[in-house]
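The chain below stands alone and is given as C-alpha cells, in the form predicted alone.
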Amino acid sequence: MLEIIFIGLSVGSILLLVALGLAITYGAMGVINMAHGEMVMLGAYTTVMAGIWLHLGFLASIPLAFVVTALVGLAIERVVVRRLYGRLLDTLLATWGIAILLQQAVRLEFGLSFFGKHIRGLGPGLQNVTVPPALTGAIMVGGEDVNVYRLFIIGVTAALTALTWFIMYRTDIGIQVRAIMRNPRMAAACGVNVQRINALTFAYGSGLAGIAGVMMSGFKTVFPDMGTSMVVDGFLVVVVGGVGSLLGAVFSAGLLGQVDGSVASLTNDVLARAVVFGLVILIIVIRPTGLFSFKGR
C-alpha cells in the first residue's frame, strides 16, 4: 500500500513541475502555451546530450536543463508570444506550431540529417539516461520497499515548489506577477513593467518544465514526442486546481497523481487515464472555476 502511495506521489510530482509553470504563465499572461510539453522534451534531451557530449552526470544536468529550457522559453516569448497578447486562439495555434517545429528539429537533428550528418543523442530513435547508483534500488519505509528514485523526484519537486512559493509571495517580482494576474492594466498603471515580468515568468515556467523532463528521463525513454501528452496533463492540473493558484496546483497534482498511480497499479494505464479524465470532468462540473480559484470582489 505504501509503495502505491509513493508511486502516486512521484507521478503527481512530475505533473506539478509541469503545471507550476502553466499555472503562473496562464494566470499572469492568459496564454495557452501548447509548446510547454516540448520544454519537458528539451529538458530530457539536454540530459542525454550533456551526458554524451559534456560528460556531465545526471545531477549536473538538472540546473543545465533549467537554463537551456528557460532561454528557449524566453526566446519564444520575445519572438512570438509577446506579439499575440490578448489573442487567445492565435497564441494557442502559434505555440502549437512551435511545438511541432521543436519536435521535428530534434527528430531531423536540426536538419543535418538531410546532409547525411548525424548528431549523437538526437534523431527519431529512443534515448536512455543512466541514473546515478545512489538513486537506484529501494529503501525500507514503514516495513515496505520504496524506490529511491521516486523519493528523489518527490524531494526535488518539494524543493522547487517551496522556491516558487517564496518567489511568488516573498519577492518583489512575485508581487508584480500576482498584480498582473489580478489586473494587468492596473499593474501597468502602477509602474509594473508588464512585458519584462511576463518574459521572466514565461522563462521560469519553461525552466521548471525542463527539470520535469530531467526527472522523467530517469525512468522513461526519451523521444521527440514525449512531451505531447504532458501539456494536456499539466492543463488538467491547472484547471482542476484553479488558474493562477499554487496551492490549487499542488493539491490537484497530488490528487490526480494518486488516482492515476493507484488505478494503474491495480489495473492498467489505459483505465487509469479514463478514471483521471472522469474525475476531472466531475470536478469541473461541480466547480467550474477550480478547487482553489481566486475570490472575486
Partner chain sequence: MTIQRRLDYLCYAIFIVAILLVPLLLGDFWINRMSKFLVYGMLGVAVSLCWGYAGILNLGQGLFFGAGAYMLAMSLKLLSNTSMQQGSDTPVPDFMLWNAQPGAPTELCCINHGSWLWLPFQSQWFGILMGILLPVTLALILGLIVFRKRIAGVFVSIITLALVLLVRLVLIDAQPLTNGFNGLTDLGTLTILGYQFDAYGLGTYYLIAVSLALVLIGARMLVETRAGLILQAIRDDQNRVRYLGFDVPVYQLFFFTVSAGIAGYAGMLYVVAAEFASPTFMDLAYSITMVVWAAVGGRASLLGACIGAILINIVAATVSETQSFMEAWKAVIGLVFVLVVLYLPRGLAGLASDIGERIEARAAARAATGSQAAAMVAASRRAP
Contents of the next structure:
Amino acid sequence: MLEIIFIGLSVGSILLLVALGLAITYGAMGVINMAHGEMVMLGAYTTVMAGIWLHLGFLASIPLAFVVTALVGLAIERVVVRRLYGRLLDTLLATWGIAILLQQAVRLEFGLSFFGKHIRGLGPGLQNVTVPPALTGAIMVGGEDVNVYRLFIIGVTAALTALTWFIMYRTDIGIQVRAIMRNPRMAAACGVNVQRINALTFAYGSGLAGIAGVMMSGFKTVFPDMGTSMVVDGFLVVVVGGVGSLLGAVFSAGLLGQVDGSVASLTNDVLARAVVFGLVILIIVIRPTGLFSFKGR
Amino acid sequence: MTAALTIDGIGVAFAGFKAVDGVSLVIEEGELRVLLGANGAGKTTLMDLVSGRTRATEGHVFLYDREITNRDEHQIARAGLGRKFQIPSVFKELSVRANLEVASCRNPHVFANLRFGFSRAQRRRVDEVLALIDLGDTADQPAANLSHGQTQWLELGMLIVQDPKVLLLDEPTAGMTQAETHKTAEIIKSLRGQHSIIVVEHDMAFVREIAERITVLHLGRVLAEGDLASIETNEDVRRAYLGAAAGHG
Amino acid sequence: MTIQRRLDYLCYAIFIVAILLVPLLLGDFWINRMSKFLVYGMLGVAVSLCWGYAGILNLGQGLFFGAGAYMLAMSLKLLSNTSMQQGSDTPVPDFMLWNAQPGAPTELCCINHGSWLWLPFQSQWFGILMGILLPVTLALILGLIVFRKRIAGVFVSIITLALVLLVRLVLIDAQPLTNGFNGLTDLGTLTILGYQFDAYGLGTYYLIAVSLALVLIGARMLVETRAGLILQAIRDDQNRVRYLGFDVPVYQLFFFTVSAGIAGYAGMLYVVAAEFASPTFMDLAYSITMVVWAAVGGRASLLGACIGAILINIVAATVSETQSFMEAWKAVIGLVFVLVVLYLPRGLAGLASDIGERIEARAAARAATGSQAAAMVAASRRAP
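Please give the other form, namely the form predicted in complex with the partner chain, since only the form predicted alone has been shown so far.
Zooming out: every chain and molecule, the one shown earlier first.
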C-alpha cells in the first residue's frame, strides 16, 4: 500500500514538474504553449550536451538547462507569442508549429546532418545520461525499498513549487503577474509593464520545463519526440486543477499521479493512462473551470 | 387592460446576498416602463431573472397567461420576450442584413432551417426594420464595421424583427452621443403601443424623453412606482437614488 | 448573386473538374497517392465545417476518422485471404490465431473474449454502415454532453484531445481484438455490385473523387442554408443567438455530428486506398496535422481547407523522396504553420479572396475615370 502511494507520489511529482511551467504561462498569460514539451526535451538535451562537451555533471546541468530553455522561451515569446495575445487557439496552433521546428532542429542537428556533419549528442537517436551514484539505488523508508532518484525528483519538485509560490505571492514581480492574470488591461493602466512581465513569465515557465527535462533525462531515454506526450499530460493537470491556480495544479497532479500509479499497479501502464484521460474528461465535463478556480478575465 | 408581463415576488440570493428580493411588477400590454436604480439596485439581475439567464429561487414570471419562470433562455425568447444587452452583442462577421435575417427565422429548429433563402414576407420585414434603424446603406457590410451607436441599433433591430410581445432593453443608450441617444428614443417611442417595453436606464434626459411610468429599485426591492413627476418628487427616491447620483457627480 | 460568390462557385467547379481529370496525367503509383490526398482533402472539409463555421476546434477529429477506418477495415480483414487459410469454415483474422491461447477454439465466436464482436463484420455492408454510424453516434454522445454543459473554446479542444488519446490507448490495449499497435493490415478488397475497388485502380480514385465532390457540394449547401447562417451567428456570439430563441446546443451538435460523419466516411475511403487501419490515426499529431492543413488552406473556407490539405500532401510527397528530406519537410511544415498563423490567419483562401478583390477593384478603377468614381464602383459592387 505504502509502495503504491509512493509510486503515485512520484508520478504526480513528475506531472507537476512539467505542469508547473504551464500553470504559469497558461494561467497568467492565457497562452497554450504546445512547445512546452519541447522545452522539457531541450532541457534533457542540454544535460546530454553538457555532459559530452562541457564535462559538466548532472547536478551542474540543472542551472544551465534553466538558462538555456528560459532564453529559448524568451525568444519564442518575443517572436511569436507576443503577436497572438488574446487569440488562445491560434497560440495553440502556432506553438505546435514551433514544437515541430524544435524537434526537427534537434533531429537534424540544426540542419548540419544534410552536409554530413554530425554533432555528438544530437540527431534522431536515443541518448542517455549518467546520474551521480549518490542518486541511484534504494534506501529503506518505513520498511519499504524506496528509489533514491524518485525521492530526489519529489524533493526538486517540492523545492521548485515552493520557489514559484514565493515568487508569485511574495515578490513585486509576482504581484504584477497576478494582476495581469486577473485583468491585463487594468494592470497595464496601473503601470505594470505587461509586455516585460509576460516575457519574463514565459521565460520562467520555460526554464522550469528545462529543469523538468534534466530530471527526466535521469530516468528516461532522451529523444527528439519525448516532449509530445508530456505537454498533453501537463495541460490535463493544469486544466483539472483550475487555470491560474498553483494550488490546483499541485492538487490535481497529486490526484492524477495517484490514480495513474494505483491503476498501473493493478493492471498496466496503458490502461492507467486511459483511466487518467477518462477521469480528466469527467472532471472537465462536471467542472469546466477546474477543481480550484477563480473568476478571472 | 391585459397584463403583458407579470413578475410576482421574484427573488434570488447569491451566496446569501439577496440581489433581488421579492420584486413584483405588472407591465400592461403596450406599456413603456422605465426601471431606475443606483448601481447594485438589482436592475440587471431582475432582467436576468426574467430572461432566464439567472434561475430564481422564489417567485414567478408570467408572459400573458404563460408561466416562464426559470425556463431556458431560448424558450423564454420563443415565448415572446426579447432582450437587449448592456454591452451590444451582434454577429460581427455577418453582414448587417444577415444579422437581421438570423433573427427573422420563425422556426427555431435546426431541421426546419435546412433550406435556402428567406420568404418574401421575411425579406420585407427585414427591409422595414433596416429602414427603422436607419442602417439601409450599410446592409451588406459586416456588422464589425458599424459604429458603437449603430451596433446598438442593429441589436435593437434584431429584436424588433422578431416582433416580441415584451422587450427588455438594458441601457440602450449606453456610450451614445446626444444625437444618437435622441434617435434611440425616437425608435423606442415608435415601438410604443405595439410592444410592451421595459427600459433600464441611467440617463435622466433620456428617461424624461420616453418615460410614462417609472419603477425605482433599491437594494433589490421596489422602492417606488409612478409617473415621472411623482418619482421626481418622491422623498424616498431622492434619498436613495438621486442622493446617490449626486454623490457620484 | 454577388460577383464574389459567383467566383467562389466557379472555383468549386474548376476544382471538381480538375480532380476528375487529374488521372489522365498520372501513373498508377501517383493515382493511388492522389486518392489518399483527396481523402485528406475531405478531412479538410470536415475540419473547416467544425472549426471555421461552427467555431469548435476539435483536436480529436482523428477519433472519428479512425472509427470509420476501423469499422470498414474489420469487414475487409474478414474478406482477406489471410483470414481464410486457417482451416476453419468461417474467416478468422490471422493475428487472433497467432495470439490465441493454446487449445483455444479457432472459431471467430469464441477464440478470445470479445472476438464475437467481429461476427457481424462478416458482412461487408455492416462494416460500411458502422463506418458512418459509429463516428456519428460517438459525436452525438460527446456533443450532447459537451454542448449542453455549455463547454466552449479551448475546453472542447482539450476534451476531444483527451478522448482521442483515451480511445487510442484502449485500442492498443485490446491487442487480441484489434492487433494493437500493428493495426489491421492485409485487408481484402472492397467489392460493390461485383466491382472490386483495387487500391491502385482508377475505380478507387473515382470513388473517392466523386465522394469528395459530393461532400464538398453538400457541405457548401449546408452552410448556405438558414441553419448554416445561424451556425455562423453562434460562432460569433452564442448568447445573442440563445436570446433570439434558438436552442444553441442543437445547432452545434448537428454540425459537429455532420463533421464527424464526413471524417468517418473519409476514414473508410482511406482504408480502401491505403489498405490498412492503424492506431496512428488517433495519434495527437495526426489530429493536429489535419487542423494544420485546414489552417493553411483557410479554416473559414471549405474549399480552401480541402485544397490546403491536398496541396500540402502533394508537396510533401514530392520533396520527401529521401528520409532526411522528409524530416526537413516536417520542419518546413512547422515553420509554414507558424507563419500562416501569424501572417495569414485566413489561410490561402483568405489570400486568394484578397487578391481577387484587389484585381476586381483595379479593373473597376480602370473602367471608371478618377479615383473617386472607382471607389463608388467598388462600393456598388457590394450591393446585391
